[in-house]
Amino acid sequence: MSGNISFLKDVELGLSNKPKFISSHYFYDKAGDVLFQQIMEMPEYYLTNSEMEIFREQSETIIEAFSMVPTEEFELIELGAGDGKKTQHLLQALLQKEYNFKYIPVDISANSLQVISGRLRNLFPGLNIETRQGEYFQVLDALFRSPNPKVIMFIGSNLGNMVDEVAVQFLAKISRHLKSGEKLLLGLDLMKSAEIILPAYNDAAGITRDFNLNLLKRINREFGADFNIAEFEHVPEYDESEGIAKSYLKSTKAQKVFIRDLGRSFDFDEGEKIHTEISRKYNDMILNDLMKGTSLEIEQKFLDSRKYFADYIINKQ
C-alpha cells in the first residue's frame, strides 16, 4: 500500500465518479515538475513570458504598491512558488532597496521547494527564506499566526485552477486573515480569443500532452495500476463565452483499468474522459464578483505590453 493515502483516496473517488476526474494537484511529482518547466518554455505558453515581463519591468512600482516601510520587518508569502524565476526580479528589487523581509515560498511539491530554495540562496546569499510544503488552505492557518505584516503572492494564474466556488472560499479566507492595509498580489490570465488560449494547452511539441498523461504514469508507478498510456489521449477544450480552459484524458477504447493498491478495477467507455484541470480566464468584473462579501478591493493593476496578463494589487480594507 502506498504511503500517499490522500492521493490514493482521491484517485478512487475521482474514478468512481460520473464524470470521472482527478485533481490537477497530483500533476506535480518529480517528472511532472520537469515537464511543467518545459511547458513554460514553449512558444505557445504565453502566460509565463507575459507575467515575467511585468515582474522584470515593473517590480519597483509593485513594491511601492505594497506600502511597506523598508525598515519594518514583513513576510512575503508566495503560494505555489514554482521555480521562482519571476519572483526573483521582485526579490532582487526588495534586497537592493534594503527592505527588511522574510520570503516564504509555499508549494505542494517538495521537489519544487528544494529547487527554488537552492536557486535563490545561490542568487541572493543574504535572502531570509523559509520554505513551507503543503496545500494552501492547510499552510495559511499556520502562517497567519505570525504577528508580522504580510504580503501574500498568488501569481501564475494559479487561482484559475480553482472552480469559482473554491476561488470565492480562498479569497474569503485571505480576506479574513489579512489585516487592514495588507496586500494580496494576484496574477491572473485575462480573457482572450480561443486562437490565443487553446494552443497554450496543446503545444505543437506535445509537452502538455505528456504532462497530462504523466498523471496516469504516476498512478501506475505509485499504486500498481495498469493504465495503458497509449490508449488515452490529451484533450484540451476552451469555451470563449465562459472563459474556462479545460483539460481531459480520453480513453480511446472501452477498457478496464486495475489499481493494485485499491484492489479494484475501473471501467472506461470508448471516448470517456477524465477531467484533470481547469484554467479560468479573468477580467475586472469576474474578479470583483469573486471578491463580493469580502473586505478585498482592487487597488492597482499591472499589465504586460500585449495586455494578455494582469498582476493585481488587492488591498484589505
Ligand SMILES: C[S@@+](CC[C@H](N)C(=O)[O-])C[C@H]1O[C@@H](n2cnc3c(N)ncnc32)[C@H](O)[C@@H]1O
The other form holds:
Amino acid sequence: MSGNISFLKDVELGLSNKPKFISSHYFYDKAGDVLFQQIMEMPEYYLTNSEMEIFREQSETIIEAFSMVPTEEFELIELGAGDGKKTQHLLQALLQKEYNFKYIPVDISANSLQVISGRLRNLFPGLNIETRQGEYFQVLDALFRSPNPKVIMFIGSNLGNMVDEVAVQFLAKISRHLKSGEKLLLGLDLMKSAEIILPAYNDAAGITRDFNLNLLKRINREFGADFNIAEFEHVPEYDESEGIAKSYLKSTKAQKVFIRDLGRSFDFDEGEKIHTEISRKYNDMILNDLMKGTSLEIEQKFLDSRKYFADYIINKQ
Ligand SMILES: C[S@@+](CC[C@H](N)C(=O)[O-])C[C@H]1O[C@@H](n2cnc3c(N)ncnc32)[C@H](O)[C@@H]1O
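Switching from the form predicted alone: structure of the form predicted together with the ligand?
Next comes the full complex, and the chain you just saw is listed first.
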C-alpha cells in the first residue's frame, strides 16, 4: 500500500460520511505547501500582510511581553510554522536583544520544516533551531518533557481551522502544559464583513481553488484514485453572523470515484460537496469563551493598522 495510512483511513471515513468531509491538514503535501505560499502573496489574502505588519512593527514589544529573562534559556515553540517569514522578525528581535533561546518549529509537513530550517540557518547563523515533525496534539506532550521555560506560538489564525470544540480541547491542553506566568502568542483573524473575508478564500488568480483541488490530486497520486479534477469546483462560503469561512469541493455531476488502495468506490450526487476547511474569525468574547475553564487569560493584544488581525499574548495564571 502506498502513502500514509492515517490519511487513507481519514479519506475513507470522510467520504463515507454524510455530509462528506476531509480534514484541512491534508492540504499540505509538497504541492500544497507551494500553493499555500502563493496564496499568502495574493492581494486578497489580507491575513498574512496584516500579521506581517504586526511582527514587523511591534516585535520588540511582543518579545518583552514574553516576560523571559534574557540570560535564562527558554524554548520558543511554534506550532504549524509554515515558511516562518513572519516569525523571522521576532527571531531577529530576540537575537538582537541577546536572549538565550531555542526555536522549535513544529509542522506536519516535513518539506516545510526543511525549507524553514535552511532559510533561517542562512539568515541567522547563530540561531539555535531544532525542528519537530508531527501533528500538534501529538508533538506537544513530548516537547513538554523538557524542564526549560517555554513560549508557545500559534499564529496565522491556524486555530481557526479547528471547530470550536477542538479549539477548546487544544487550548485546555496548552493550559495544562504551561507553567504559571508562561505565555501563548496566539495570532487570530478578527471578525469583519464578508466583502473583505470571502475574497481571501476565492482569489481572482484561482490559487485557493487549486489549493483546495490539490487535495483530490493528492488522493489520486497517493492512493491511486480516479477523481476527475475537472468535475469538481472550489466553493467558498462565509456567513457573517456565524463568523466562519468554509471551503468545499462540489461535484458538478453525479459520479462514482474509485480509490484503488481502499478497493472501493464512492458515489457523488450532482452538487454534493466535500467539506474541506473552516476558518473561524474571532473577537475577545469568542476567545474568552473558548478559554473558559482553563487557566489562560488575555494579557495583551497587538493589532495591525486596519484592525483586521490580532496577536494576543495569553498568560497562564
Ligand atoms: C495556514 S499554514 C500557516 C503557517 C504559518 N503559521 C503562518 O502563519 O504563515 C498552516 C501550517 O500548519 C501546518 N499544519 C496544519 N495542520 C497541522 C497539524 N494538525 N499539525 C501540525 N501542523 C499542521 C501546515 O503544514 C502548515 O505549514
